[in-house]
Amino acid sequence: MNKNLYSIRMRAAQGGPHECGGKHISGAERIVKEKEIMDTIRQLIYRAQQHERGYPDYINLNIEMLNTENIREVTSLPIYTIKTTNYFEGREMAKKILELLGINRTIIEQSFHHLLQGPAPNGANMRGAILMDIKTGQRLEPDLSRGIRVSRIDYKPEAARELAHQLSRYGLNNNHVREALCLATKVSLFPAIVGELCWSDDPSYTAGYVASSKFGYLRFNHLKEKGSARGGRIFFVDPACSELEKTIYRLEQEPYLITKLGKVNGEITYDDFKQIAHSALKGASK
């Protein structure tokens, strides 16, 4: 018996490689048995052709097979939908919510200008996400351009579909919430990263998040408006840590997958929300 796995990562880019100057149209992974292989990567090219930011001319597949020894299997975070009317209410929860996480509101306002305004240091977007130092505000990855890229994630196949039938409950079963969460709770397993905060570039999908070991993964219908490619993913990095280039590497190249899901919850009210973040903070403080 073929003990292996494989992990599939698609990059799709519109006037070469991002890496070069192209502008990044896609990016998906999936991780594997052999025989789905190639059904895989047919998905993957397809996904990467009907992109709504365009066509691209540029696709990179990358097969790696993966021991199952060296897979970390995992649960993942509880998901909760928290009500907005719009995406300046939707900001302003997202903020309050970073800040019960510790983090100072002048380090918040500066994420969210990132974000805004492209984080790249020519003022594009990226393809990896932010690491900002929750005291100082000082970007930590090493390549201002790339950003970190958590790679080598999916879902079990029964996991992937009881959380299919589990969103499909409340609308929500798309790729972007599926995949956020599968990144979200890779990363929130990491002493040192406090939080995340993530919204898409697609231009047409207004939703974003805030996740966290303490939280889960809470999503927001409206944390940009609707027609702005400008998004991306900040971690918030708990400078106590020492061990920040060993981090970035178990990001970017350990594999994990979800087994189990946490608990996939409904709508709720911000006020809703206190109460269930007053339980985790006083249990976290026993």
Ligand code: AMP
Contents of the next structure:
Amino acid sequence: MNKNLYSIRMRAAQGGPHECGGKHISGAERIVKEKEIMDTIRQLIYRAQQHERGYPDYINLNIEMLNTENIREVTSLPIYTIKTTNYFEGREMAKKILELLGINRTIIEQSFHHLLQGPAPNGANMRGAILMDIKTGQRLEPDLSRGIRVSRIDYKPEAARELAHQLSRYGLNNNHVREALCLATKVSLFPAIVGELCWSDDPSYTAGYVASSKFGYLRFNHLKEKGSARGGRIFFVDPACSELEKTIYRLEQEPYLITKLGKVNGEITYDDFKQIAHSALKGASK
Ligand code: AMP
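Okay, that one was the form predicted alone. Can I see the form predicted together with adenosine monophosphate (AMP) too?
All chains and molecules follow, beginning with the one already shown.
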């Protein structure tokens, strides 16, 4: 039983609060014990102030005790890095994988267009994710500037330590990978969402991923050009799911803690991935 756990959420912006048009700088999610609250707050404020996207003049911290009975304990997605030499190659592979998830090419091209143009209506980045209908390409998030923010997520300390150890073997032990894996794991557990596409808006971070319950967390070291501040997340929604409002509520509100780790793998080729996909799809059709 998890005793007295608290969700701590940080979001930072420049030019005023996000709601008043401020530019999103950074955000983070933690679930910690009561005695860790002060240290965590310090770390999160430090992090907001050190961000490469700029110095924030607005930092919002939210601290909330969780009802521990509602916390879902889950296993993280398996991770693979698919070998790429440049972002053209990475994007083409990501598109092919999204096709294998049942999304047609026109919709996939539209999703890339959103991330490349700046997904908010004013061409800026969003602080949350786009929800995209995989049949029509329609955007389903109620607020097109904010998007859907996946919240109340973290690792149990033992799982976090083990993950850091495993990722270090491949030079991947950084906030980007740890936090994206945590978010993607929660998202993958919702049947309404067939897959996720993400690359960061941090100019120096060119990696990105396609994640799904079917194939796991598939990283590419190159999904965007270095120096670009355009990035975002797209959750691809199966329109057959009639419970979208409930899914949005759960993504934002329901606490998830990763207590066990899926396998952390090193680099594989696209051909290796095809073998993995073949077995996953064969298993799913049984
Ligand atoms: P990051 O990987 O933190 O650089 O974030 C890349 C993009 O993903 C951001 O610009 C947001 O649009 C989106 N994003 C970041 N955090 C979340 C979150 N907690 N839930 C949904 N989308 C997010």
